[in-house]
Each structure stands twice: as C-alpha cells, then as structure tokens.
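First, one chain by itself in structure tokens, the form predicted alone.
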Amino acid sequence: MISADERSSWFKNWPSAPIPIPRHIKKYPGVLDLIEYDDMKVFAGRAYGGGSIVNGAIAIEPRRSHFEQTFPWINSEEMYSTFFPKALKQLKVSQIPEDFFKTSEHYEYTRAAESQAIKAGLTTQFFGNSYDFDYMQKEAKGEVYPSALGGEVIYGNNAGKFSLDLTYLKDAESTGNVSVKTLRKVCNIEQLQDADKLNKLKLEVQVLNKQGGVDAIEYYTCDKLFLNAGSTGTSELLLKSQASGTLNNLNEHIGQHWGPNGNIMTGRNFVHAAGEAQSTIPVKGINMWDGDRDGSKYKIFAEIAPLPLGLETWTTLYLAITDNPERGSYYYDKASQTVKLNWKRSQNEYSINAAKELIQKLAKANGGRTSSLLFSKGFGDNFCYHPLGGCVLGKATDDFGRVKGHENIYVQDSALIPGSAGVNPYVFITGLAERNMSYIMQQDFV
C-alpha cells in the first residue's frame, strides 16, 4: 500500500485509498477505482474478477433474520441449506487456525482490539475468509512469497487469496465456452426492434488503451445479457441506456434503493501496541448487532481492520457495518450527461452515532483517543466499499433477476440488494446469484 505504483489505480495520478497516499503515479488501468459523487466516494474493482481482486476476502453468511427481512418472499431454508453453503464452498472459504491466530505477530493488532472489546464487555467473533491460511502460515515461516503478510490487499494479493479469477471464473473458462475481453467499457445497451431481430440486444463497447483513450468502438449482438458490473456499473448502464432511448421499458425502480451498507471507518490510538508487521486479511470483528448493546438503538458490526504501514502506530482500526435505514438513488443528469448519486452526507448520521457508541464504550473501559488524524473528526463516512442497490430484486427485476420490461437482461450482482446486507456482502451476493441462476438455468436454458 505505501509503495503503490500505477498498477494500483484506475487512470488516476494518485493512488486510490481510504487514507490518502501522497505519491504521484502515471495514469494507467490499475485495479482499484475511486468513483467520486458529490457526497460519497465509492471504491470499485476494475480488474478481471471485479471487487474480489481488491477486497479483504471477508466471507460471512448474512444473518438469517436480516436476510428474511430484506427478501421475505424468498425461501430462506433453501438459501441456508443449499445456496449459501454452495457459495462458501465455491469461494473456498475457511477460518484462520486458532493456534496460529493466538501466536502470530501478524495478528497482534486483532488481539489488541479484541482485548479492549472484552474489557468493555463486548462480544468478538471469528469470521470466514477466502484466503489460503495454509499458505499464510508458510508466509510466516518465510517459505513462500509474502502476500497478506507482505502488505498486499486493496491493490490485489499476488498470492494466497482465492479471488474470483481463481474460482468461479477459472471454472467458467475451463468449459471452453468463455471468451474474455478486458479493457472494454460498455457504453450503451439497445433493445433491437426489427422484426427479424426480435428480443435481440445490441451493445456499444469502447476499446480502451493503457492511457485511458478510446482506440475503437465494437458492437455486439446477443439474445441474453447478464450484467454483473456491481451496483454502480449496472445501475449506470441501465440509466444511460434509458436516457438514450434504447431501453424504453425499464420501470421506476431502476437506480433506486441505494445504500452504502452502513459503511463507516474509525480507529483508536494510544491503548496497546498493534504490531509493526500486520496481516492484511481480517479474521475477527466486534458484534454489537445481536446483543451486548445495553438497550442501544444502534446496530453495528465492526470488522477489526489492519493498518499495514510497516511501523508501530499504536492504532486499532475498524471498518464498521451499521444498520443505517437511509437510502439514496442513482439518476441521469441531462446537463452533464452522466449518472450521479442522490445521497447527502447527513444521511450517514445513524452510522456515525453507531460508531461513536462503539468508540465510547471502548474508551470508557480502556482509555485512549479517537484517531482524529485518519479521518475527518475521527470517522470516515464519505466513502464506501460496499455499494448496494440500484436494480433491486423483486422491484426492478422479477424474483430471479430478470429486468422488468427487458426480460432478456439479467442482473446478478450487488445491485439486487437494497442498501444493506448487514455484513460484508460477498457471500450474500454470491449465494443470491447461485439461487437465481439455478432457476434461470431450468426455465430459460432448457
């Protein structure tokens, strides 16, 4: 992270990061993008494998109560007995061996945060991850290339992490039925109206060069189109195509029900050493969602996050997920001819208050200070890693992701989830796609 070069960021002159890295780089198609709206910045993966390339590989089943509240009409028994377990298996999810966790210098930061939480009467819990912990233990012994233990995370892990290019996408390529084309940007989707092209779709695609310019325009025609461009990308494509008059049957829910998954970052200083050598793979969190909340009205799950700067910071860092009920929306702005996000920073009040409650409980029991230098007034509330919504299942689509009004367009990504997953959404998104595709394969590909 601290020596990021041009491979880190998608056509930026500075590395995209939640904490600014003052290092000038040349513009290049790097793996992490930072999409800047008026009051919210959204991190997005741009490599083959999308967000799985740049995430921390945290893989947690959504709470059943939260899932049932979000999609009450879906058979939750089927999800938790079949589709979520299948997602966990395909993503190669495991938990860190407890003896390694307890003794490794690379998790001193997690143990420091955990001891503070226990002293404050809060519950901590392990969670799953798509990282190869056998490989990590070899990293610790100096036997293999250090990836998680070498400071690699938000710009990809060069070894150890089972990102989608090593799981689902690798399996797809092995069929021989997949052709992959990178450095392509889809600009428009058109529903063709000709009688001999009934239900056909036409894509306009820019071919990008490594300086960000457009070398050519390509056109593709298809019978069925699957959009998996994430909440931001999928919503933008549909709204732009609607504005251009090439997708005229989209309903009023396109772009709606957006949320940042209650994301907020915060940290604490000067309580306990956090360790100079930190693993970039989080394995534990503080759970103030399911109890231990002393009657609080706020729900928060705080992932204990690394700060891999290679020096002792005396800082514990948290990426918190809150049950923020506020929602925003994407919309097409005719003046600028771009898609914008209708979201005000004030809508993060719930998340800030929830994070403050966590910090206050920890401070009361342990002392220390809020990390005011890391973020504005100690709380990073103007960016998110987990954008959700924009083409919500059962509203903008049917019950399985077919876009209403254009049933040969399918959405199977984070745009389906209305604003909050309650946890890191990796398994939620994957399990939902497994469920939807099982029915689509039966019904549409006989």
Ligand SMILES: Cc1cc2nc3c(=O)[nH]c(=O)nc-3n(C[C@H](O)[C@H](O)[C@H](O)COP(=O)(O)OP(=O)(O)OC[C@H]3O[C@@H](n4cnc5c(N)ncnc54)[C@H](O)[C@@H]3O)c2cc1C
The other form holds:
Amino acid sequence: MISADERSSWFKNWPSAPIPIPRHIKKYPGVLDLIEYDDMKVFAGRAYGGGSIVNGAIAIEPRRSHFEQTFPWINSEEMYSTFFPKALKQLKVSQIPEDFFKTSEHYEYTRAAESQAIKAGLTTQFFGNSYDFDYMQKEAKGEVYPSALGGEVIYGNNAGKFSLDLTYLKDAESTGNVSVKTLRKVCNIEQLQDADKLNKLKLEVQVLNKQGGVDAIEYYTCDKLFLNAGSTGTSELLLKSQASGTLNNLNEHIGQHWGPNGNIMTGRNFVHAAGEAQSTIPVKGINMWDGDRDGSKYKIFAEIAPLPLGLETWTTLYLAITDNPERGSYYYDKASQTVKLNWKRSQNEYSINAAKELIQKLAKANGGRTSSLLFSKGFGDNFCYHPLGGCVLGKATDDFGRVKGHENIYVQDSALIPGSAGVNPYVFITGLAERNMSYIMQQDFV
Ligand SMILES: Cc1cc2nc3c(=O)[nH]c(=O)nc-3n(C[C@H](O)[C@H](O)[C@H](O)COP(=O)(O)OP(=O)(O)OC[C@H]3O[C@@H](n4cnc5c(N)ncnc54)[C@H](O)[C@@H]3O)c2cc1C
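Can you return the structure of this protein in the form predicted in complex with the ligand rather than the form predicted alone?
To see the whole picture, the full complex is given below, headed by that same chain.
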C-alpha cells in the first residue's frame, strides 16, 4: 500500500486508491483499475483472476431473506444447502482462529474498533475470508514472506490469499482444455447470420502492449460465449455491441438495475490507538443491518477496515454496505462513443445517513470524531468496490444467465445481481454461477 509501484494500477500515473497516494508511477498494466464515471468511481481488478486478485477476500453468504427478496423465483433451499456451501468450499473460506485474533498486534485496530462498538450497544461479528490463516500465523512468527501482515491487499497479495488463479482457474487449467490469453481486451461481439443457423459469435479483440497501446486486432469465432467481465465490463460490451449494430436483439434491461451495493467509507479519529502494524485482511464487522440495542433507522453492515500506513493514525476505518434502494443504469453515449453511468451523487444519501447514524452512536458512547482528513466531509460516497447489475438474472437474461434475444451468449458475473447483495458480494456471485452452470451443463452441453 505504501510503496506502490506501476504494478499497482491499470495504466495510471498515480496508484488507484480510495485515499490518494501522492506517488508518481509509469503507466503499466497493473492490477487495480479505477473507472471514472461522472458521479461515481468504480474500482475493479484487471488481472487473471479479476477482482479476487485485488479484493480483501471477505467471504460472506448473503442473508437468506435478502437473497429471497432479490430472486424470489429461485429455489433458495437448493442455494443454501448446495450452491453457497459449494462456493465457500471452492473459494477455500475459513475464519480467523479466535486466540490468534485476541493476541495478535496486527488486529489491535479491529479489537479497538470492536470495543467502541460494544460500548455503543452495537453487535459485532466475525466473518469468513479466503485468506489462509495458517499462513498468516506463520507470517506473524516471521517464518514466511509477509503478505497480509506486510501491507499487501488491493494491489494483490504475493502470498497467502486463495485468489481465483489458485482455485477455480487452476482447476479449469488442470483439465487441459483451457488456454489463457492475457492483455486482450474484447471490444465487440457480433452474432453471425450464417446459412446453417448455428448462431456463432464473433469477437473483436484488441491486443494491448504494456504501455496501453493496441498492437493488433484479433478475431475469434465461437459456438458459445460466456461473458464474465464484471458488472462494468459485461454491461459495456453488450451496450457497445448493440450500438455498433452487431447485437440487435438485446432487450430493454441491458445496462439497467445498477447499484454500488450501498458502499460507503468513513473513519473515526482520536479514540483509541489503532496500532502501527495492521493486517490487511478484515475479519470482523459491525452489524446494524439486523438491529441493535437502541434500534436503528438505517440498515448498515460496516466492515472494520485496515489503514495499513505503517504508523499510528489513531483512526478506525469502516467500509460499509447499506440497504440503499437507489438504482442507476449504464448507457451508450453516442457523442463520446463510450458507455456512461447514469447515477447522481445525491443517490447515495441513504448510505451517508446510515454511516452518520453509525458514527453518531459510536461518538455518543466513546467520544472522538469523524475523520475528515480521509474523505471530504468525512464520508467516501463517490466511489465503490462492489458494482452490481447491468445484465440482471431473469430480466436481461433467462433464469440461468442466457442472454435474452441472442442464442449462445451467457453472463455469469456480478452484472446478474440487481444493485445490492446485502453483504460483500463475491460469495453471492460465485454461488449464483455455481447454480446456473449446474443447469447449463446439463441442458446445453449434452
Ligand atoms: C479493492 C476491492 C476490494 C474488494 N473486496 C471484496 C471483499 O473483500 N469481498 C467481496 O466479496 N468482494 C470484494 N470486492 C468485490 C469483488 O471482488 C467483486 O464483486 C467481484 O470480483 C466481481 O466479480 P466478477 O466476476 O463480476 O468480475 P471481476 O472479478 O471484476 O472480473 C472481470 C474480469 O474481466 C476482465 N474484463 C473486463 N472487461 C473486459 C474486456 N472487455 N475484455 C477482456 N477482459 C475484460 C477484467 O479485467 C477482470 O479480470 C472488492 C473489490 C475491490 C475492487
């Protein structure tokens, strides 16, 4: 985090970060991208493994009530007995051992934030993570390379984290049926009108060089196309292909039902030392979503986040998820020939109010104040880590992710979820893909 070099960021001159890092870097295909829409900045992983390379690996099964409200027509019994447990197993999710948590200097920041929350009558809870906690304990003893305890996370972990390249993608590679091409950007999809009515698809692909230029264009033709480019990538590709007249039968839901998963960041100063050495892997959150002692007006789940600057900041940081009902949409802008996001900053009002309620409760019981050095007015409401929607399951696709209007195009990523997962989304995304693919394998690959 502190000594980020060009490997940190996708063709940027400054490291992409929620809190600015004043350090000039050269443009390079680094792992974290920052997509700047007019009123919202979206962080996204750019690597073999996507967001799993840059994420905090927090792995939480969605609340059943939230899942059922989102997709009432899906058999939730099957999701919770089969597909979410399968996702958690494949993602190698475990929980931090409590004795290590209680004694490690690297979790002082979490324990400090937790004691403040308890004093304020709030509920805290552990959650799972795809980080290898056996490895972390060896890091603490100085036996192995320090990754989580060495300040690594949003620019990738060089060890310790079970990112997708070490789980799902490794399994796929071991079949011998997969070839991987990196530094390729798909820029258009065309449904071919052939006499045999095979409905093949043709992809136009840019071959990028390490300065961000385009060295060549490649074309690929395929029988079936699985789009897993994330909420921004999948939506952008479909909308661009629609605008270029090569996918003409997409329906009106493409680009719609977008939301930032109610993301909001905030911090508090001067209550308790947070520790100089911090693990980058969050393990606990404050749950004001399911109620608290004094009752709360807003639903908010605040992950106790690290601020690993290598010095005592007297600050606790929270990355929160709220039940913000507002939705936006992606659209193709003819004038600039780019895809834009229709979202106004004012649409994050629910999240700001929810974060304020949390901060006020903490302040009432503990003193201290909102950290306005980190974010203007104390709240980071103009960026998100969890973009969701744009090609929603059952609306833009059928009930299993087959894109409506075109044969042989499938979507299996965060674009399927309409704006809110209620918790950090990657288990939700993975469980849904497990479910959809189990049916697609039986029905479309006979
Ligand atoms: C900093 C950060 C921290 C996060 N922490 C957590 C966490 O702790 N827990 C959690 O649950 N979630 C977390 N998330 C969110 C989570 O990582 C994402 O929700 C998840 O990765 C989305 O999965 P996806 O499959 O939809 O897309 P992605 O993981 O974004 O994968 C899409 C892939 O497609 C590629 N792509 C996009 N467009 C194109 C194109 N045109 N051509 C070729 N390739 C393309 C991208 O480069 C990327 O590799 C975090 C996200 C960020 C950015």
